[in-house]
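Take a look at this one chain, the form predicted in complex with a further copy of the same chain, written out in structure tokens.
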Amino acid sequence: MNYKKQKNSVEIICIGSELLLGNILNSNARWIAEELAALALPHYRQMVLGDNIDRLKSAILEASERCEILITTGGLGPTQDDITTISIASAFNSKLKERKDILLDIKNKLGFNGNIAENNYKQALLPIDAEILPNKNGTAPGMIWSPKENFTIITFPGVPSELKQMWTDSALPWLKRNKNSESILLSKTLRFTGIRESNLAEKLDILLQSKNPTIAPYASLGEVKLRITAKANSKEEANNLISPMILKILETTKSKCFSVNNESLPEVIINLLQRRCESISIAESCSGGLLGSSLTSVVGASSVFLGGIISYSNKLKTNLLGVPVKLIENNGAVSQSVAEAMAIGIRNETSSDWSIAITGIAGPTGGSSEKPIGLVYISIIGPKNFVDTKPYKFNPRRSRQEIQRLSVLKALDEFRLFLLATS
């Protein structure tokens, strides 16, 4: 069968035996596919191949007959099974040339004065007329190379963080410059918590059938995203399609939506507190540091987050947070009164405006019929004698880590709703 190459058509080859062995999910293919969709570039085929030069060469040559742009991921590392560059060069009978600037960059990154590992030299070899695709975060650069007319190969390493950075820094500008399509796709992502995907879909029933913009829901643990994508001739036109749709969605979903801008819940909280010039401290038991870690992963957290106590043992609850021994003895460490005492204790200690405390049973052991696995108390204390302490019951069949994550999400979302209510 013969293909007529479609203008700007793109294929992806993900390279790595770990994909063929089912060791890892192909998240790179998905991420790139999303980016291609946002650029409105036609994308009709993805392939996965292992670390085998002959099979890879063959797949590359096939793709070169069908598409104008081939994107590869993986196989750029320093080890013997990294065979992407050599396979590509060999497919088009090109020699490889050592690039001094790549070598220098590798030396700098590895912090060596003297000799770098033999293996790393391999990463400095590219086809003679290939353009280097720099890799800020790793030693494996990629390339942009057009070995024949109407066919360009762009290579990326398999490490997702490196791939994404290189895409944004270099490949995306190159694609926009060279493969400009007439229409554009523009997306906005709304994020929700406290509502199931099926309930959200039911509420939005008719809206989900919209053709332009389209609305696609994605669910993950404790969260649902809606991606609204408009196809238009300009960014302004696309925005004019998207904005009324967002308003309609918010009319139905109200405060269940915590961001219309793809921010994470901790980012939303830090931003809200910064705007209010208010500070927060935390006391964690079953979440063991995850609440603090979530908040402090946000750039600028230090302007509002004062700190916290991981009072895993009861002794720490008493000594550091001032939770009375009697209270723990009478009600248990997982109780409404202890949660509240923890929140009061850390707020007094830090003089923060707000405090959040979490205590519960994350499992897989430690549950009882009275206090089952998944029972979590969250207490929030704030200005003007604000106190709110409530129990939550998460599915006990969930893993320890899932119950910890859901507890933190719930605490942050409850806090967000109180901040909105008192703004």
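Having seen the form predicted in complex with a further copy of the same chain, can you show the form predicted alone?
Coming up is the bare chain, nothing alongside it.
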């Protein structure tokens, strides 16, 4: 099949049988794709290949007819299944030459004054006219090589930290110098909760038809993202295209949008509390520590998050949070009154400004007709006698982990809305 090459077009080949077997998540392809998008480089194809020279050679030759730049990851190590460099050289009938500077670098990194393992010598072999892509963090260098007109191969090791450093230090400057266009792509991500992707798309139907900037929705559990991307000749010009679009979206969606800077909901909560100089504590039952974990994942959380208690058993609810035994006996651990007592208990214990408590039935067992799987009570207690405790019913067909995550997401979003309303 004959292909007409598009200027600056890029393809990615990720190499390694471990990727095909699912032993390792292929995060490199996603990261590179995002970098290419930021450079406004057209990228239409990705491949994953096992450690097989013939298949890799064939894929490289096919790519050389379709694209101007081929990026490979993986297969640059010292073992027998690291066949990327030899496959590339063989595809274009090129000889490999041992690079003394690479060999010296490998010896220094491995701490050998004399001989190194025979397998390490293969890492110093590159096509004669290839440019070395230095690897500061590992022994496997990459290369930038143009074996034919209008076609360049850039190789990286599969270790993500090594790839990213090599990209930033060497490959990115090369791509900026050699791309035949001054245009850039700039993206901003808005994040929403409390609204389905289909409902959001319906509300924004006309805006989603925009050609520049474009709007792309992405849904995950309990959340929807909108990525707004503009193509322009400068960052300022791109921002001038994106900003009015964001305003139109916010006019339509209002409080459903919790971030216009791709912040997570826990990040938004921590930032709001920091600006208000207020603190929070938490008491959890069915969420099993997930609420506390989400908050403490944010850098700087210690300035506002005082701590929490995972009171999974009724005994701990009573002994640590002061929930009356009779309250649990009369209403059950999953009830509005117990959720409220848990929130009051942890706030009293920590002297925090705010507290959140979660108790519920995450399943897959333990539900009843009166209290089905997916029933969760969330209580938020705050300054000036602020008390809000409500039941929420999540789909019982969801997994235990999904109900837990949705409970935390709902608790944080309700808390966000209260903070905004009282600011």
